[in-house]
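Listed next as structure tokens is one chain, alone, in the form predicted on its own.
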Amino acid sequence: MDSHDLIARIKNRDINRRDLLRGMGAAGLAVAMSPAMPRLAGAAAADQATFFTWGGYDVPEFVPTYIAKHGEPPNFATFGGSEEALTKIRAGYVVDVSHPCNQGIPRWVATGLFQPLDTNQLSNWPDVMPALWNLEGNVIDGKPYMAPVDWGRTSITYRTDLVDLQGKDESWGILWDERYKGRLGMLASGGDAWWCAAIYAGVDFHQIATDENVKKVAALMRKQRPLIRTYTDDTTSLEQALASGELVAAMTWDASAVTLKGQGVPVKFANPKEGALTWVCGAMIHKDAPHPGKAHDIVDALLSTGAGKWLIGENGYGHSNTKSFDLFSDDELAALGLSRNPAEILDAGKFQVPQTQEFETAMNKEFENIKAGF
């Protein structure tokens, strides 16, 4: 969705505020969101800290306490994807908090540029779940950098009456069918479409980085290439797609699943038989942050159980703090695709596994090669 799609859509009345949301992250408009109406960035409150996260999670309902505490939500700045947002840190943009995933975190703590958690400033922390922070090149001298906060997976979403599996179990080869080109949806960003496309391939992922596994993964992918009909990180189109039946199937996150079958549309989050990629986000604060002592409360209000809620509730993600969970029933969950024990659903699935940035950077202009047809 481009910035023109997005303001006809406003003035047609035929968008919700979570779509605006999403949508206006998506075409790199970022928002700072009052309780009663937006803020746009351009007009940020100077006092307060910044959140530098994806589109769709700069909403009040994720920092409930540091509203409660500041009298409104931190000024918030959005990226599509974790590396777009590690260029422009590296390139000398200063926020106070950013909101990378595991994979990304040595390289994160690599640059220099963040400071190692003061969790004695985190009221929450103790009801962490500590699989979640003791992650690979997370704690360093017994500190750690990252906060984790969102859990969850990336897999296929499907219209299960416009998808035939022709009694097969789910696979990602749905997304490789012949019988539905033009019909597929994938994320542009390399950190999922290209993980997943090594699960297909059979790729061990602690061997993802060598020349052979780059080139099976870059040919599959090739091979793919012809049956999609849109890359794009923002997943409130790929839903709209799904939804109408532009699409029949997509890469998406947990969230898109949840958000169709409210609507009432038939589909499901396929558990596929390779395994879904599995991963964790969370908090880190510039070693510069304007203001430590707000982006500790930034980083406590998404560790609150207040973020739990719209977490779980709204988008189907796991939440790091295990009192969230205590918020819903076993059947809710269930109907979630969620457990009260992450281990049940991460080690189930397929866990990134840090890379060096040199794999970063070589496979992230192999995939724009690839989506551009080269």
Second form
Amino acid sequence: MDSHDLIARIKNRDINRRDLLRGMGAAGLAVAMSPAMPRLAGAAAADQATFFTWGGYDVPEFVPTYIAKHGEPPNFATFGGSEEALTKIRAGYVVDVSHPCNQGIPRWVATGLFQPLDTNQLSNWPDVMPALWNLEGNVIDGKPYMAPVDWGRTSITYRTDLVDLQGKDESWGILWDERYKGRLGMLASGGDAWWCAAIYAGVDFHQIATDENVKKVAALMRKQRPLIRTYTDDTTSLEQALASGELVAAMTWDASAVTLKGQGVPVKFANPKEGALTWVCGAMIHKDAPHPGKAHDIVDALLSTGAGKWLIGENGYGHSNTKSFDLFSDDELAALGLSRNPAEILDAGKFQVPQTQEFETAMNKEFENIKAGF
Amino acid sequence: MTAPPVKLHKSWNSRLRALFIRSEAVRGYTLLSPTLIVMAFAMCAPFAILVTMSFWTQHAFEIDTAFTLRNYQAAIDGPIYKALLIRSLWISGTCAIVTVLVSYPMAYYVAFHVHRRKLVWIILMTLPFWTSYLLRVFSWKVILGYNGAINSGLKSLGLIEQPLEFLLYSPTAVVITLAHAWAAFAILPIYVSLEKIDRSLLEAAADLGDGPVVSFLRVTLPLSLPGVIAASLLIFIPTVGDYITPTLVGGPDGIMIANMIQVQFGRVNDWPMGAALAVCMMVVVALISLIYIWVTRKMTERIA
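Moving from the form predicted on its own, what structure would you give for the form predicted in complex with the partner chain?
Now the complete complex, all chains and molecules, led by this one.
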């Protein structure tokens, strides 16, 4: 008895008790089974490797060759800041691949929780710019730990129609401007915010951990706090607030400005006279990665020109693969504020310098206090 | 035909059975055992770990397990923790009051004025709770936002020129969101206590000349107090520890003690301090709840 038949017979009241019971029993069984079905269908996904990455990078476009090879994307897990990610991994969260940045490399490697890359398994490795993986603390015994993937800047995205520069150069001062009290936004992770404040304070990154400089930066951030509408790790919130005019300026990465421009919002990604914060992030493989082969496939996918196309074209970030830039003309790159030569961008800004764990903990603690109003 | 042999030694099995039948306590604990086991593993054990950890110290990524009260000292000395705790208590207290005030009329209406299909009404009231908590918080973000429903509405009515900025990213936003998120937990206990009220008492009050307002204040309200007390505690206790709502709608001035606890386990990476703060929060909430229960019991005794 198919279901249409059953419904028709119920309507016509032409049904006996036994048929009705049988129909309802079948329906009940179907309902009881339904939670099990997605699990059966989802069983394949559990066999994929896990990529623990920044919020916003958890998209299939970032891992094109992995999908081509394995039929579906890896499992994504996201974090709002790399310090949070490291704490979770230290606490026993095992992922295949994670996504630290240059500033954290020595500390990430020192945890002993990551394995060096087997570059023979990475088909795109020969195209990776050596300057990007030859970073402080990354190469031990000739083996790199982090495969560089994306590079870019942390700066200010501001509304050109709402922020009046008064003829002056763009400056980090926009985020300290009393005129825009309550209409400024900040990234909540100290890994960005503290360093940008240090740039504005004129602190040399190699001296960022001295007591004097910590006090100097903290004082500057305390001064800024009453002006800030929201501190958030969620770049989408900042983008929406900038689009609506709730915020006139916010600390963001390159991608927010590109996204907003794409929506026709009059914004600019500032090139502050004090220098933007520049960074290189990449992929590291957990030493106990449950899928070491697939983990390398993720890393290889991140290095592929397909991932580069998404990073550059959709987000305005740089990519580590030289060939990715061949997909864009010089004019397109200039419009995105990018260059084929990463040194041009990275050296023009202030490149993050690795710090000790003590500094990270103390800095994050202080920044949390400041955000809470103390 | 011979008599069956008398067993001199009862087997263990039958002795246990006898104990089971004779002792009400054993039967009770056996029936409770699934819950007890879950409680022991899912609540008592983690709580013991939390308390133990709060006496340790974190150095970078290593944890020093020597006993120390330093975390508690820091929790008591640090003005930030006190301020955040007081703010959390204030927000949750306000939220409990607001929720009870809003939920009472709804519960009252269903208990006294709905005579058919009460269950449907109750289900309809809990309908918003069928979606995820996170979605509800996000929808409040949309409603309270700068270009949100309220601001656009007021603007199109010409009542305001500029959007009201205090709606979102403020303690007010946290109170509004929590009050909505927890409404079902207030409606149901209040409804149950109202439903239990013997209607003849109301008739008697009317017969003796009480108007509707006086009979509500002298009969209905006092008799429904147990529901109101239960509802306010049910809302107050869990909301003190909420951290999703303040993260999403609180803004810098709306963050609560649980946010501070969360960052200790996250980027600040000081688990023992986070544990100590969590224990402090639990102790304070427990004390306040005990005082509240004691005061309200005295009050209801006086009314009775």
